[in-house]
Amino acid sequence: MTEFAKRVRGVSGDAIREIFAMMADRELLSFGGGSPAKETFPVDEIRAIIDSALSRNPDGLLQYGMTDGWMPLREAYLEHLVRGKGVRADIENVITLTGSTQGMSIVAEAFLDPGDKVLVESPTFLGTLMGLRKLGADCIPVKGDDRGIVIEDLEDKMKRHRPKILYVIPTFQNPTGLTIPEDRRKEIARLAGVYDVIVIEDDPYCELRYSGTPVPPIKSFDGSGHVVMVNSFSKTISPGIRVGAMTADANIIRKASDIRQLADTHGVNLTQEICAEFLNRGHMPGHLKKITPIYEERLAAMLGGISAHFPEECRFTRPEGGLFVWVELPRGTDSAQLLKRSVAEMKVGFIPGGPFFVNPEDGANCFRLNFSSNPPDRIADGMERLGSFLKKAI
């Protein structure tokens, strides 16, 4: 058979599959996704919106679409979740997305030749890690303690490598669940600007807070151009509808769009209306006010198990929002194993830490849990079974 690229050779979605592998599993008792919970799909709102759409404008929603997205979608973004937090920005700084992953993948690909170095946190989300070592990226971690990311090493990675990207997810991270408070996301955005470093601010979780105080974003700080921020929403609505958007420099939003062209030519009119309309007519606040309550009470759940069942030597984080806990064990054990022994004595399934590692031996002690997907009791059950079984095996 004629070979691969050599760019695709090394990549390799296994981690991924084997999340949805075990998210299919109807034995299994799984922790390993990031799914929203169904009950949170506000469906009769968007039948509603589908319904009038197709009445007014069907010939618009079903024919081609600008590359920059669907005009009322980025207007609304702007007006209720951009400006709201303090950022500044205009309708030339806005472009949708066909889900909150495209944008990193097309600002990557906008910067990045093969061997350019690129600085994440450590651990960082694996989709993004896999995505970068397609495009040849030199990725070097960056030091984080329960505060996320640390300033001193960002500053010396930043001098001693050059990077031209920084990755960052700064509310309730992919895996750790951590937020990166405002001290320090200030001087992310003055770092950036001092080292020509672009910022890739993922923030898909940050609606989804059960306690505490909003953080404003990376990108409310930017004074120089360099802080792309990228929302979804797929967390607040449905990821099935594959809807994000991106805020970000004039200059690199038309970069963008010429390199979407190339990818996916548009989004699709007719989800991009449903999360234009979805805003306009005031559904988000509700929608939260409804939905964080559920996830707020799976969280306490997770949480509490944890703290009844588990071996006392388990760290975990305690985030105030978001879909994620993450779970250190003693050094030296490997969650990797762990996990086929999990799922074959007690049918509970969680991902092992490697994978969101650049070096994945860093993480072989960790695992995430994911509490979005099921209801309290089964929360409780999965984690006094998983309890029950890490007490026995380290």
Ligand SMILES: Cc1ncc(COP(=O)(O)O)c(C=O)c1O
Second form
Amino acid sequence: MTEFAKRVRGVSGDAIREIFAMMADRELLSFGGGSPAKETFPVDEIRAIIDSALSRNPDGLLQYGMTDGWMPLREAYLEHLVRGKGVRADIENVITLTGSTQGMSIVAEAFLDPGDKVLVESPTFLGTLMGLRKLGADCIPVKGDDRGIVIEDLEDKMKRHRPKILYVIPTFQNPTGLTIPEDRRKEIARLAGVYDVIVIEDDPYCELRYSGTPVPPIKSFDGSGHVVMVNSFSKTISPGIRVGAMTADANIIRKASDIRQLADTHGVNLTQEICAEFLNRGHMPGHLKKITPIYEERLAAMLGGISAHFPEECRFTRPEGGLFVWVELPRGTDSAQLLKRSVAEMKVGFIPGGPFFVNPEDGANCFRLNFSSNPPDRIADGMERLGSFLKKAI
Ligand SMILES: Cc1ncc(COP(=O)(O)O)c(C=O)c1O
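Right, and the form predicted in complex with the ligand of this protein, after the form predicted alone?
Full complex below, order starting with the chain above.
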């Protein structure tokens, strides 16, 4: 067969495909996914918005649109989700996206040549790690603790490696669920200016807070224009509509728009209109009030089940929001092997930690649990089963 291009030869989702194939069994209780709960989709609001939008502006919605994004959404995003968080931005600082994934990919493409260095959290979101590798980036992990990225290590690596980009998920991180506090966010923004590093602040979970107080985005402390804040409607409205948005220096937005023109020309007008109207009709605060208790209850069921049933030597995070809990087993444990046995013997699935690390062996003893996709009673049952399995297995 004709050879694939060199730059995509290393691109493979096989490891993840294998994990999900293993968990395709209908009887399996899976904590592997990362999808929002189906009960949270605002179906009635979306139906009403589509009806009125198609009556009001069919030509505009069905015609080609702008590469920078659907203007009503750019404006609504600025007004409802950006300025209120202390970020100074105008319309030229905003582009909407076909899912926030497109933001990471465009910014990486804009700044990276093969071999350029990118600093990432350890662990980090697998999807972005794969995207960065596709571009030939040399990803370097930065140490983390229970307050996220460790600033001393970050500065040391910025000095030594001269990276082009730092990729960070500051709120309810995927996979750990941890949140970087304000003091560290300020330092990240400051260091980005000092060492001339673009920060991709990937923040899809920030609206899903169940306890504690909101923390301002890194972008709100950006005095030098190095921070690109990427947001998503996937976890608040729906992932299937594929809408995200990002805020950055106007030069970066212009380049992003040029690159995006070649990728998909522009986002889908209709789904952008859904998000714009959802914000402009004031649905978002009430919607979040409705859906966060659903997740809060699921998270409590998971943490309660882990505390009650997991072996004492397990460490786990206690997130204040998001969709994930991260579990660390004693060093030397192989979570990928444990997954095979857990699926076969207990019919319970999770995502092994290795793929979330630049060096997979660093996370071999860890795994990620998702609490959004099952009701509390199933979560409680799953944690009891998994706990009794782990007690025997490790
Ligand atoms: C950290 C992180 N960034 C980005 C995404 C993708 O979001 P979107 O659906 O907006 O492309 C996810 C989805 O799981 C995620 O966890």
